[in-house]
Amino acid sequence: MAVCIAVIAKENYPLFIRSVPVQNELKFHYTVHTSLDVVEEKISAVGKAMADQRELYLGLLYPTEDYKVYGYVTNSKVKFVIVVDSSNTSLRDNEIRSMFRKLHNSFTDVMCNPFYNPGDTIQSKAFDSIVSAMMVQAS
């Protein structure tokens, strides 16, 4: 399903990022980093429309000849990345919300965790194991 997944902190340096291809993963290192741009642009430009009532999907940031990179914004300012093969043409809208829903969810319990400390690079199996089930899925 997602070839990169990647979690950015409030001041947008990466807490966690796994990519499949093991040798593309400075390339995707770019492609989150350059996707921050549209991420800060939506949530600049919903912030104005409503205040409090703000969605933490953003949706399709922008596609790539070969990938789709798509956002979501905690109510923490955390930033989910996921990057996804432009070929899968089966994955829909909502497959990739529940995808967010389950990566934040984790990333929950992560923070709940008293042994973490916030702003650390992520660590976690079982936050690791959510985000490798969501990169077998469809290879």
Given for the second form:
Amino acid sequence: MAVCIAVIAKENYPLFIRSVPVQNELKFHYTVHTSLDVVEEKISAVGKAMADQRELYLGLLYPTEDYKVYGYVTNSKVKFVIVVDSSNTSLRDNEIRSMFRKLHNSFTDVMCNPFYNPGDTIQSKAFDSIVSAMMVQAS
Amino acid sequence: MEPQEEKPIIYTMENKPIVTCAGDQALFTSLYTPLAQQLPREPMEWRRSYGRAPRTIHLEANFVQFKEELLPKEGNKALLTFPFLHIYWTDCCDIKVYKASVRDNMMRWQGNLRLHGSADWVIVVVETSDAKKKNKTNILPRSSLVDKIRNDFCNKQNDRCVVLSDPLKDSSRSQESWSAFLLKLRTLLLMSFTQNLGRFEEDMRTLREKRNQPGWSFCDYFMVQEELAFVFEMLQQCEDALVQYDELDALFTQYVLNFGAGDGANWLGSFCSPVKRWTGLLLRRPIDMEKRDGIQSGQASLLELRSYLFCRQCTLLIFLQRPWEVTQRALELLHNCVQELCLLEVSMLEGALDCWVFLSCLEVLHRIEGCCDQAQLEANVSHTVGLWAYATDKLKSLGYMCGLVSEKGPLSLELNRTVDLLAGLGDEKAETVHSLQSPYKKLKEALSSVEAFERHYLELSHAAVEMYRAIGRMRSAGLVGKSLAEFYMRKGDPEQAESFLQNALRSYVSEGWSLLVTHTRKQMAECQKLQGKTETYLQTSALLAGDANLTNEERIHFCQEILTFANQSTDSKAQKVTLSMSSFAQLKQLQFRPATATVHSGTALQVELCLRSLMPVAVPLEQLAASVHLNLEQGETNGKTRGPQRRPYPETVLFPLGNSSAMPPSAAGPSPELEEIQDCSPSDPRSLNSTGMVCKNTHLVMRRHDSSPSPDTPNLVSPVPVVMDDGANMLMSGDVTLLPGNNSIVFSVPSQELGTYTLRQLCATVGQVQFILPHISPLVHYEVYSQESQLTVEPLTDQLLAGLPQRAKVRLQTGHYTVKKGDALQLTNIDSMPILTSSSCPATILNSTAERVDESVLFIQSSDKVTCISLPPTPPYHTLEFQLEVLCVIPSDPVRPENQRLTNGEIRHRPRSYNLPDNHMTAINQRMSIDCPWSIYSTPISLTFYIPFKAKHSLLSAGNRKYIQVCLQNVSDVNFHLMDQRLTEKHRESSLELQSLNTKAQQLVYSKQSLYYVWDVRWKENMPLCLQCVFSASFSSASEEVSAFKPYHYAFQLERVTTLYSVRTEIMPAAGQQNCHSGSLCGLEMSITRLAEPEDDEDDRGTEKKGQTETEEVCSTKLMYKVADGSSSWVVYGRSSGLVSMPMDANANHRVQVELMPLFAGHLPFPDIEVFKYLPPSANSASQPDTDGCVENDTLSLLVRPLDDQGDTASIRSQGTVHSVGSGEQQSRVLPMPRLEPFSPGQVFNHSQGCQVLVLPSTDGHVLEINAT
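Next up, can you give the form predicted together with the partner chain of this protein, since the form predicted alone came first?
Full complex below, order starting with the chain above.
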């Protein structure tokens, strides 16, 4: 399960970012922010090839000693980043993909909310609970 | 076997599969060179089992002399030393020799092979033509010897015996035999490979299946599978070799993971032992025998196993020319090792792993650099930069651990740790001893001293930053830069740190990562404090004090920092520190009192600011000042016309909250203003050419945000210098305490000078610190104006009605003028509009906000010319209001066009400009002028009154009798009482008697209704030619209880009243029928009778002499009649019009018969008969408009009264066309032309007007018409 889940706007500011444990929050912010480098690199690399039928899932962005950072980009260039603990080896690529898909669905619901102003930080409870379900339970 | 013999396997690339040679050694030696050369020349396709892809392979072989020892013993799995093919060479061609020695030799050889289960052999018979020639006697034919050998050894395997003919000769036969031989050899080798490797793999798989059994050892299995890898490598199938290692890698990884999951294998125990050496990867050798031995003996640590495995993979990958996979795998390996060590809970000296990672990173990088050129390296920085950054990171943590990053140098504990770490490195490997830049040397040097560490660390960091920059990973570069900054801060070098922090901060701010901004800003604050940069430090502190991401304690700390500085009792002359206000407080809203923000000079105006303090504690301000800019020019020029109501001003100015540091950058940018456009075609505005959306503020939306941060944002790393404008007007408010949250501050605004004031800046002073808001946006203005006195007179009601007393409101706005006692307004009197107000009337005084202040009484004095109204004293900028009662006299001769005439009972109406279009009330403008005490000019006042009535008259005839009808229409919105209606002759000279047929009672006429009055006109003598009458009535408004009746007059004139002719028509059915039938002819008989003689004698002007001819028939008048059917229910057969000559004597009669046919059945109205005067053509008529000239003309006394109205002429001419009298002639104006002139309505009386005749449907009944009504 993820230790940090972030939704980043097209303009690269965070729309939503949650991490466990909370005391590492700053580190995760740095990690996610830095991962945008790779996200952009991947988008531009893929974008040249075939922009229309691009795979949204970007795969492993970069591994660090402690974490693995996975990326996903929606067609509107909103980025999802999931950080997984490196020691958590039971997670397969498919599971990460399905996490992203779930996240994307929930995000779409948020965007469909007529009271949500695109570009605002996400405060939806439904979205929050979806994210919480994907996170490592801080015990 | 001696260990020395196994040694050659180390460098597998140089290994070749072993082929043994038995038999004639000398023969083989002579053939060795061409054989070794030619064998690999042609590739073979190697088809393999298990569906693996076929590979093309160039076969080589290491030919060794056959020894029994070479044959593998039972259980020996070594593949590298395995002889894949055994060859027996012989050039024997003598059967005797064969039988004597060669056969036995072969038998022994075969026996040996069979003993070891090897079936891969071949016997080569070399045949030389020389040998044949030598011993001819005992020579068997070659084929028979080969057959013999085949018979002896190769039962059913004929291909195991090959003939090689004349191998050393250069002939086609020899070449042919060579290639056949080589093909055979290759085929056999491949067969052997397939067979032996297949068997080996089978064994290996069996071994692997046993991995869950106790006693299974990974190391043993490792050696077995590696053997296979070696063979593949030997066959130059590196791809396959790599697969073997990858399988081993995966297997091991899985075991470690299982171990982590609690499923530990025994053999893993050896890998869990404490790690004592951390020499790092060693990639310079293809095979690290030292580590291999360790693995073989089961003593290798996890790091050693991993290192060895990676070293092998690296070698193969580089051979496959995939160096970038090496770097990628290296990073994965290093991360993975760290995890595995942690998972297996391997105890290790603190920092040892860092050493290992550092060394390994550098080693991989060196290895890659060694096999790629510079251009390649630069193009693939993205693959190597991760390793660089990782190495940097590890070196940094080593440095921190060993106390190399402090200002004081390492402590003894840290020195001990360094020594332990260095000990674990062991000695430098022989390969790198002479290299100056080896990772080993680097690490050792870096750990040796603080300076060396700094040098190495900076070198690595800068390299990493530059690489990141080069590939556009600015965020990663920033992060490395930030850790550099931390390093500098630890070293006590804040100057160096600042620029890195600034870079990072700028990037975080521009991308809106608030937490990172806060963290970096905190570091920045520390850095600035160390440098003593007071101003920037305070600015940063202000930002941090208002940062919601920080805890309250931290915020209070930073706030206190500012306050402490502010309250330092320094010399008051010292320059105050100026900071941007946006981090300190936000201006939320601004409100003027009064809300119009427009006052006349000298009035109190207040501004209320709402400031939201971002500080966590209450901050006492010495002063809060707002600078105000006065625009004088505008105030002066517009002062005259300005009124307080001039512009709609919002009561409260709200300021957008774009200044929060947590605000995402996109929200700060302007949102696009979109507008729909439609392009319609010019020809048809309803058809749309194109439509679209236009962004109106493209220049703002499309502006780049990243590179140029707007100067308003307070989040700048280095705050913009904010300067307080000098010399401007200031609004001051002293000793304000700003509480956290919203604060309300009220300023009193000076309003002495006239003009528009703009609020420019806001400045809060706290001791030595000034917080300045450089721009107030949106702009806020207030105005101070001065106003001239104004006098207006407005009707109290919507419309002023003429003829009745009406009220008008007089409003006097004093402006800056003070009305003193004795000031008076002087009104010039107008006769048509007297002022009715009595000597005194009440007045109200209002102040500028329309509140009632005072009431007083005005005194009004009237003289002949002037009405004088004395005003009460009124202060400036007040309004004095009172009411005046005025009456507009309705003019006796109403506004009426001169040439208005009676035609068909309708007034020919000429619209006047002052007739209101909707209710047709006639308006009267009354102008008067008022002299005011404050001005030498008199003020013109215009009031518009409306006449409430409209009168129409018409003449009615009945034979000779005449009636006058007057219609009085109430066009106003008011109801009126009417009485005393009278019709009188204007001059009262004729003997006319007007007898009223109307009621005498008072009548009520409602709004928009009409009353009709009829008078019978009787006369004794001759009827006057022209009747001038006056209709008069008294009216009063019905809504008012007691009101005097006011007179209303309407004068009009009637001409040509007398009836001259009467027309009587009759319709008779066709002969023999009782009724008319539709569709059948019937007769119309009209009789025209002259009733009165023309009064030609009396009439000087000759208006009645028209149409008379005095040439042949004395005294006859020519008339033209015309049957005109307006309802198109009749069809006239024959001529519908004709000329009738009427004798001059009275009662002269003329009858005309016309045939008609009714078109419909029913009661049909008679067709209309129109009678005109016929004026024969006259040459003079056009040139002689003057009527006098006609009398002198003896041939033709045609009198044409020129018609003043063009429309009339036109209508007559058109009738003439119908009549077809002057067909064609009327086109030309030069030719004389007959003309028609209509009679006045009273002159011809139609007896049959309104008669109807019954028409029955036609008898044949072909057409049945039903008219449903």
